[in-house]
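A single chain comes next, written as structure tokens; it is the form predicted on its own.
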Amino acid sequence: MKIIDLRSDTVTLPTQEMLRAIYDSDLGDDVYGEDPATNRLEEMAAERTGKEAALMVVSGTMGNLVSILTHCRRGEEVILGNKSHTFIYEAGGMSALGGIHPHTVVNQPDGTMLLEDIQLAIRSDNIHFPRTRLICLENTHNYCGGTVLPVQYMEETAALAQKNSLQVHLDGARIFNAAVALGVDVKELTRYVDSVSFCLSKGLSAPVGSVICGSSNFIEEARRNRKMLGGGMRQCGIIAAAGIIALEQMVERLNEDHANARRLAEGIAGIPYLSIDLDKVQTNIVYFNLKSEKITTGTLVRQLANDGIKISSSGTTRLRAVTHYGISTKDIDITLKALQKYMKEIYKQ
């Protein structure tokens, strides 16, 4: 039985081109700056995002943590959304490892934070308060449904930060999904931030790795912080080689994932006892809700797993499915038929 794994786009497997590139990659010691593939990947990433330099790290969580440690000193404060990945899903790293204080602002349903809320969160110069140093944005916004922060919002937030002498870091784990959805060059979204991290191992299908981009001085300091966290890799060209293919070949095809997510969402909208906000399905992430008390999300997840379909429970009534490389239109139709079958059985009870 084929497994249709919709839990996350982190489950993507590398393409044959990636595997060949890994096998053929010239290797060197990256801590000495001598790994050819890593150097090339970092140059490509910097050029793609319009930044001076870049640094490869092992994960998106490390990318965000290294960036925050580079922007902030101990006792300083970061403004970020209360539903942001960095706040919820990254093990409290900024506090535990950096002594940096998170100041949360309510995320709106579209993933933004109201500019007036950000302004109110900025500390005045008072010895009782931590110093506000950084604003963190997330684009696309995972918890809010893979929603896209538009270019205008990025620009307005950057202007607010500049007015208050703050820096902006972008958790751009799926920033290429955002750019493709908006039909813009990714530079239009990254030009307004001081640093950005993006994942190679999600929609771009590389087996592992993320990249941080920023100014040359920022990346030089970030490299030191990466080393402090144990992220100084050696012959990591075997990772970078797949990342190069990811940037060269896997960005434009993200439209396929978005189309499959829309197909899934529209199908779910017609199934009894399921509800979905179609306006929030903008990229490859589909959140939907269970409206029946006759079945739990955990039970539905297990029933689908018996048919070889994997989705995620995201609470007592909320479920998540993520489309990605390796998921076809046929897989979406099979998933919808299974959902229809199980919910029809509930409907008859």
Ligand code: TLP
Given for the second form:
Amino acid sequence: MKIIDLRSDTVTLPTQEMLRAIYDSDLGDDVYGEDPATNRLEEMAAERTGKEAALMVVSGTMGNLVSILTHCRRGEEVILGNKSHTFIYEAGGMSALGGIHPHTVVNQPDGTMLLEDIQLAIRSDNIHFPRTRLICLENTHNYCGGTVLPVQYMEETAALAQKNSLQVHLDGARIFNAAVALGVDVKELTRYVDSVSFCLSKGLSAPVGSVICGSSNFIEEARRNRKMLGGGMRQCGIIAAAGIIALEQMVERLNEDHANARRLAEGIAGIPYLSIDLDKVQTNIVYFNLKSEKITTGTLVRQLANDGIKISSSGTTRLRAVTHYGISTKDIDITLKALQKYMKEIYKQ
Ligand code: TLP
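Based on the form predicted on its own presented above, generate the structure block for the form predicted in complex with this ligand.
Whole complex next, starting from this chain.
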């Protein structure tokens, strides 16, 4: 039985081309700056995002942490969304390891923060307050449904930051999904931020890795912070080789994942006792709700798992399914059939 794993795009496996590139990769010690594939990947990533330099890191979490540690000193403050991945799911790294203070602003349902809320969160010069240093954005916004922050919003936030002498970091774990959904070059989204970290190991299917991009000075300092965290890798060309293929071959096809997510969402909209906000399904993430007193999300997740279909429960009524390279249109139709069958069975009893 084929497992249809819709829990996340992090479950993607490397393609044949990636495995071949890993096998063929020339290797060196990256702490000496001598790993050819890593150097090439970093050059490519910088070029793609329109930045001077780049640094490969182990994960999206490390990408955000290293970036924040590089922007801020102890006691300084970061403004970020209350539903951002960095605030909710990164183990409080900025406080635990950097003594950096998170100042949350409400994320709107579309993943943005209101500019007036950001403005209100910026501290005035007063000895009672921490100093505001950084604004963090997330595009696409995971918790808000894989929603896309438009180019104009990125521009307006950057203007606000500049007016207040602040830096902007973008958690662009899925920035290529955002660019593809908007039909723009990724540079149109990254040009407004001082640093961006994006993931190779989500929709782009590489087995490991993320990349931070920014100015040469920023990346030099980030390299030191990565080393401090124990993230200086040696023959990491085996990771970078797959990352190069990810950038070369896996970006354009993200449209297929978006189309499959749309198909899944529209199917769910027609199933009794499930509800979904179709406007929020803009990329490869599909959140939907169970409107039933008879079963819990946990029960539904377990029932689907019996049929080899994996989705995640995200709270008492909310469920998440994420499309990716390992999911075909046929898999979506099988999933919809299974959902329909379970919901019917439950309400027959
Ligand atoms: N997100 C994971 C889980 O941690 C929730 C997922 O399955 O979606 N930024 C964003 C926006 C993310 O969604 C994630 C991972 C990260 C950062 C962290 O990336 P990793 O897992 O590589 O540390």
